[in-house]
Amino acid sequence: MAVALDEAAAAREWIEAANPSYPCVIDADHVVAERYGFINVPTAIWIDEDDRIVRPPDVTPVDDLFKDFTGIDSSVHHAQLGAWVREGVLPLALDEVAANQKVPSLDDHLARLHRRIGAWLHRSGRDAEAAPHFDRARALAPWDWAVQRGSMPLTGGDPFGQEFFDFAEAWAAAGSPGYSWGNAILRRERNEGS
């Protein structure tokens, strides 16, 4: 299943163009992102038939369009997903998955609340009232891509413009916060591949 963390109008054209054979839902309030700890998109989370998270949220491009930017080879994720589906082989042991899941802090919760209030006010045409909530959300969660980038189109910003690239550059300079487990998986994959 796919979940778009966008307003319906923005997501609809992408969903229709993809013409997927699986369900797609729109989560403008970021409920799924909050519950599962998504901090960027595209993100995948693997949940098994027993409702266990067997791979934590991970940035997983479907193709290599942004490979130069992310440094992530989509074929690695595809191979791991195939190994899990066909053979039950996971890239992390379940105890590693649990150990690497980030429990949201109070600031994370407050940031998500302020972003949600800002989005509701924006949809109600009350942008002046929404602005302080978006500002507070960004201040509380400076490295959360869903808060930072997800708020850009609601505040007149361009999620593919200079504001985004400035954020991405600062995030990378800060050591890619929020991706410690993902970086561990990538390091393991690189070491096994070399």
Second form
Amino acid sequence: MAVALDEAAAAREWIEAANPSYPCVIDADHVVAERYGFINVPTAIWIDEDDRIVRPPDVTPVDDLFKDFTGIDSSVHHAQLGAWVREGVLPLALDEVAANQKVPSLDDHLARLHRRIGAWLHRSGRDAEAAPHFDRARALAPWDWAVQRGSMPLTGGDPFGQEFFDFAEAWAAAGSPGYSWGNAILRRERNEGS
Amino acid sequence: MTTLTILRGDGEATVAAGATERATIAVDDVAAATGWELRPEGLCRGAVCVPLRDRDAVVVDDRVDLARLGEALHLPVAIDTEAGVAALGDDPVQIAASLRDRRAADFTLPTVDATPFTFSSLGRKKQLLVAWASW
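We have the form predicted on its own; now please give the form predicted in complex with its partner chain.
Entire complex below, previous chain first.
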């Protein structure tokens, strides 16, 4: 199923264009990010028949639109997914899944709460009151893309503009904090396969 | 009368605000606003009760102080009394324990047409959960 970390009004045109056969929900307040511990989209999580996470959340492009930027070939994930569904083969041992699961810090949680208040005030047109909450959220979770980039549409910013490129550059210079096994594994397999 | 809206991840409730500068909720409104009910044995949700070591700090004049409720339950809280809004988070320790056990958390969220959908209603089969956004 698909979870949009987005306002319904922003997600609607994409959902209608995709006309998905699977369920698609709106998570404007990032509840799923809070409960599964992830910080960016697109993120994939695999859950087995026993309600256990068997592939921890990490950034997983579903196509190659941003391949030059991410360095990730989506076919690797697709192949892994096929092997899991058809043969039950997992890309990570279960202890590695747990070891690679990010656990949100208290500041991560508080950042999300302030973002929630900011978004709620923004929806009521109270942007002046919302601003300090978005600022607080950004300060508490400086490398959480959903807090940083995901707040730009609500604060007059452009998530595809200079504000985003400045953030992405600073994040990369800081060593890509918050990204873990997924990128490393997908990149490694791509290099081995090339 | 001024109000206080309490945002929780899966819903919100608006109750009458208190007269003080602190965010407080009438005892009768606490369950609807926070999911926790004030009982003689403490703050309770379902069968779980958390005793209050310093009840007089949490409950003043038949009103529950939201910041102190958060402290007592170890729940993160963000409060803006001037704007009349607060956000109450889930228990970070429980979330961490659940993730370390690889347990998949359930959630109920609206579809784009505002129909609630519960993840667990898909039943026990392999699930691919993909989070995306227009940004």
